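The chain below stands alone and is given as structure tokens, in the form predicted alone.
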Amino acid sequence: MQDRHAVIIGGGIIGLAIAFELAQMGGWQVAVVERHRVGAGTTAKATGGIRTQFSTEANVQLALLGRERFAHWQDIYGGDPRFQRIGYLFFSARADQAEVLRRGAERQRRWGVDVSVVEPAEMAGLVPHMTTEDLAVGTFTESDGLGDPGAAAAALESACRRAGVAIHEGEDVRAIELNGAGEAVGVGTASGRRLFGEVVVVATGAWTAPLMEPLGFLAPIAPHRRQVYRTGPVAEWPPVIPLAVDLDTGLYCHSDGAAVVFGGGDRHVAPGFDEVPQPADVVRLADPLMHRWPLLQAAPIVQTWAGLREMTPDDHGLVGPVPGHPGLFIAAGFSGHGFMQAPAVGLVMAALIAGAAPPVDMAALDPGRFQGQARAKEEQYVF
């Protein structure tokens, strides 16, 4: 039996994941087509945050799957994604914002997430020199953390080399080839190459919308721009705290080494794909900044880098076959989501791809959703 061909346009972690999972299960030939370099696109511009605190079970089941992945990381690929447990903190000064976060917290655990209800003077332990006096209550995961998207990339970019992965560099994919009954059967690049196979797959991130629409297929993903800063090394800063996240303002927070890395706010950035760093933006972040942890009051900003958020209007990703178009699949959409779920997401495709069960529920993020009928949010956990 002829082995099958799949080409997979995107060379992020989760197209990687993707290409590695394929693979492995044998009878697959598979190309990765990437426009620059592999790992050098979005993945490269995260933060890193590996979370299971989400408001949908959807997210929650694949992200424990991704963390569990991560922390078996060297087993599964090779190589080291540098996945610290520091914990997670999500925090609110608000009555009504904690009485969600309770609730969450009990949902989390019927979904197997290991959270627990933090009052403020626990806070105050958790993350030293952060002010929670005025705070009405955290929710926190000790199991979740922080890893190295270009190391967690780069391992995956050599575990999927040895696994027989064809990786394609450079190449800019301009267009999906469909057969005259609109089934998938490669894709065209701007320098006039052409790769077959009998599966597509779209993991192209924020770009994914302008390559769909020629097919029919408006995917509701916008890009939208997220900053990060980091400061230089900060007197008695502790080396390693979880990160924290202000709900009330979109605040996060966390330790690299003796620097501190913060940002977010910017949910309702309009939509667009510059990612010009604007070091000016971090005046919006300094009051909310200096009131939560007055001892950065004094710490330089030493870089400042932006990337972009692949968004949908569920926060859910798009993720398995594309209706209408038999062979042609899409991974995409997630929302800022996507490096702490691209292992699961590996997974996932490759046994949608081949016929077989997920090992999670994909209803949620079927990519005919926003056809038909609406379907669950992520509202809580977003900033």
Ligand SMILES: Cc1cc2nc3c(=O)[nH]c(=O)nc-3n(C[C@H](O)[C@H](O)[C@H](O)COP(=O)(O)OP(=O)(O)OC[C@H]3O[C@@H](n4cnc5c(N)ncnc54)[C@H](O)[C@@H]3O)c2cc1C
Given for the second form:
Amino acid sequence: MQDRHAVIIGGGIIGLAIAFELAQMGGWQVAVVERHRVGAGTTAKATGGIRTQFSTEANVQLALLGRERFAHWQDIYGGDPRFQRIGYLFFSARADQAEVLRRGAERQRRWGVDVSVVEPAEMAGLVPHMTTEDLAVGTFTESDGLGDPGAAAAALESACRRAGVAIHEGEDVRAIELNGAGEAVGVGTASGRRLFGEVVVVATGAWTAPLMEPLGFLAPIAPHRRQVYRTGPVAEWPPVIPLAVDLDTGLYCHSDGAAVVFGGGDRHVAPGFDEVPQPADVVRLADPLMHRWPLLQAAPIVQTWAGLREMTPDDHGLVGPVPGHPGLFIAAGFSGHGFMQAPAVGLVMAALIAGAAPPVDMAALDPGRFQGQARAKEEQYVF
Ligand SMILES: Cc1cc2nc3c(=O)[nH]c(=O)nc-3n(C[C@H](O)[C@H](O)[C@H](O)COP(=O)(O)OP(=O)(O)OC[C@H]3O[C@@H](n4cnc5c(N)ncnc54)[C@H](O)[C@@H]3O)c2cc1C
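Right, the form predicted alone is done, so what does the form predicted together with this ligand look like?
Shown next: the complete complex, the earlier chain at its head.
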């Protein structure tokens, strides 16, 4: 039987993971078309958090499968994504939010997450030098942690090339081409190139909505700027702490050797494509940051970067076939957790494209769910 052709638009961690799995299955000629350099989009800006604490079962199952594959990365893809199980701690000082955390932990345990509820004294042990007296409760997952998105994307790119994937960089896809029956037949790029594929996968992250608009398909993925700061060395700061998230302010931080990386607290930022770092914005975070981590008062900030999280109205990705267009698939809008879910999304998408049952039930991430009324948000961990 002749090979089938798949064109994947977008060479971020998601597009690369899908390309690898498809190429591994055999019977597919796979091409990735990337307008810049692979891995240089939102993936390059990610913190690298890998967590299994989520408010919905679909996200938990994707995260569990993703984490499992990060743990066995070298055997599966080769290379090293530098996954460290430093743990993940969510906490709150508010009684109502504490209840959300307790209920969340109960649900997560039913879904297979090894999460424990921790009291302030225990949190003080987990994150030395953090102000914990005013906290109500926290939830902690010891097996979660942090990976290196740049290293992971580079390893996946190499894995794709070894598996025979053709990678076209510097090619900006301007149109998804359909035949008269509305089936996907390929893509056209700004340079006038046309790539044929009976399967086309849209993995364009924060830049997805404008690409889908001409097809009349609503992909409500808003580019949402997140800025991250790295300090210089901070005396007495422990070299390893769990990735700690303050649910009341949205602030998060983790160690980076003797330095500290922090960010978040930005849900109010209006959507837009501006990624230019604004180091002075750190003043907005100063009070909550100094309150929670007083040691940071004297810390110089040596690096600031910004990237675009790809937010959907319900904070879930759009994963699967695009209704009305046979052969057209989407995997985008992971709402700030696409790095950790990418290895699972690769498997899920390869199964869906091959017409097989995916390893995780994807009903909650159905791409067609926004064509009518957008669903209300679930009880979320918002940061
Ligand atoms: C500051 C920050 C921190 C984050 N922290 C975490 C974290 O801790 N954990 C986590 O899991 N996630 C995190 N994320 C989210 C994570 O980075 C994303 O969910 C993930 O990288 C999405 O991958 P992607 O492949 O869908 O998108 P991208 O990496 O953006 O890839 C999409 C690619 O498509 C290309 N493209 C777009 N349009 C076209 C076109 N028309 N033609 C050709 N190519 C096109 C782009 O150039 C880009 O390379 C964070 C994001 C930010 C900004």
